[in-house]
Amino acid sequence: MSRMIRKIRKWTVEALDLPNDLVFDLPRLTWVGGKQLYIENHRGIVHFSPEALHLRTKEGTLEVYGSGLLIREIMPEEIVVEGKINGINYREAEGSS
């Protein structure tokens, strides 16, 4: 994505008070109680097992890390993952910023 339309959607993010996740499709996350996650806008999953799940989106890889994970629901932007969940990471993709 280009700088200027980057900016633009920043400002259309500042002046109309709009949630980052809507403009810039970034992924939302809902954590419940650490066994339950729900993620919103993504792109596919790279990775499942009981222990880890990646799921590409935009501009990288969400990573889900826990133990007896299981997809409970699967969308084709939604997922619902339970489990006992011990950390969630990002890496962003090369060149993204």
Second form
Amino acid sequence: MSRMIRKIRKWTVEALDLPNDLVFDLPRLTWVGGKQLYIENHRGIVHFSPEALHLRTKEGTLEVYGSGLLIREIMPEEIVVEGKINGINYREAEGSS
Amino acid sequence: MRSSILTKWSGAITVVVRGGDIEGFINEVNAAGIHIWDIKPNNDRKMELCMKVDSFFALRPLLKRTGCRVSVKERFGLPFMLLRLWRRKWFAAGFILFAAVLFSLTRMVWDIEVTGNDKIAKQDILLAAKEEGLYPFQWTFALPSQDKLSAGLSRKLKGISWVGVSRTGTKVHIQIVEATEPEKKLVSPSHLVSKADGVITFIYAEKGQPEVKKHDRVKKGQILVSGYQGGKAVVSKGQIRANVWHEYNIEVPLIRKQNVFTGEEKERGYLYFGRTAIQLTGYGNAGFESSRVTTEFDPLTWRSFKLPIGWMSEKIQETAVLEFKLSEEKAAADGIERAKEDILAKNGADTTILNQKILHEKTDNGKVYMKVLFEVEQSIAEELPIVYDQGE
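Mind pulling up the form predicted in complex with its partner chain next to the form predicted alone we just looked at?
Time for the whole complex; same chain goes first.
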């Protein structure tokens, strides 16, 4: 994606007040209590163990911590995680703006 | 989204993935559009996941690329159930066969019951029923309809006014109402003979040859109207009346005893259950020398149905014997009256008593003895069949 297009997009989002997740494919999370977590716009699993789930996103890594984690459902864009979820960490990858 | 009924229908498996790049494998599977769910990691680098059966073989190239291995842990859903069933196919077949046999046995006529036949043999009815298509071990669904059966049976069987066919389960009930045929009257040729000595006062022969005339004296057993008329034997018919004398010996006691109620009575009440009665009221001896007991039941009823529980009352009425003393004239008149009633009863209502003569009368031992002669006009004809000479 060229810088030009990215700038235009950014401008449109700001001008039209559009949600970022739709336009930039940024991850959108829905966390239901400490039990269930919907993650949209993920780009694949990096690491998965009962204690941690690392997901690749467009601009970094999303880390979910907890115990007894399991993926209830996985689809190309969406993932549903269940178990005892303690924390979420979002790490932006170096080099991306 | 995963629908449990759909996955049960198409069959699903739980597989264990181990070795290699498991996360990469899951990503590849996901990218290939293979539907997986319930991914559960173990601590020792293994993962369990569920998937549809039909996509299992599509995993192969992905496994090769990522260096993973899978083993099937659990199978569920209809295809596997069918597979298990197939292994027990003879058992299942036996079960189905059993059910089928049982069902077919309930669909058979097992028993034919015939009621209401008195003169017609049951065998004949069953034979007629068989011709109509109703016989034991016949399928009930192959039976003709019941009104057709009834109509066919009543056509086949003689001397029947109604046939009803009904089926309850495996039992067929043929109900028959036999026609009542008029009794055949005896029409063998006969004479009319006299049944008493007398003098003919009226003779009318409707059929047959009159043998006597009015004012003829006839003896008992004499032929009055012959059954041979014009050389042919016929059934004689006619009316013959005659004056007949009857002699009666009458005996009348002068003292007459009669049972009467004195008016004293006592009531007892009982509660009864079936055949057991418990007395509730009217205890104590009535103290009657002679009495008559009238028992009345008053059962509890529900609609028209009588329950075996109710109230029974007993009425004890004292009786006493009353003695009347009759005069001799009254006794004699009573005796004659009774004799006249006897004559009317024996000779028919059209009998007329013409005359009565007391031949002898005496009173002895508290009784009146009389001999009375009645002159009576009555019918004296009696049928006598003509017996042909049968030879030896």
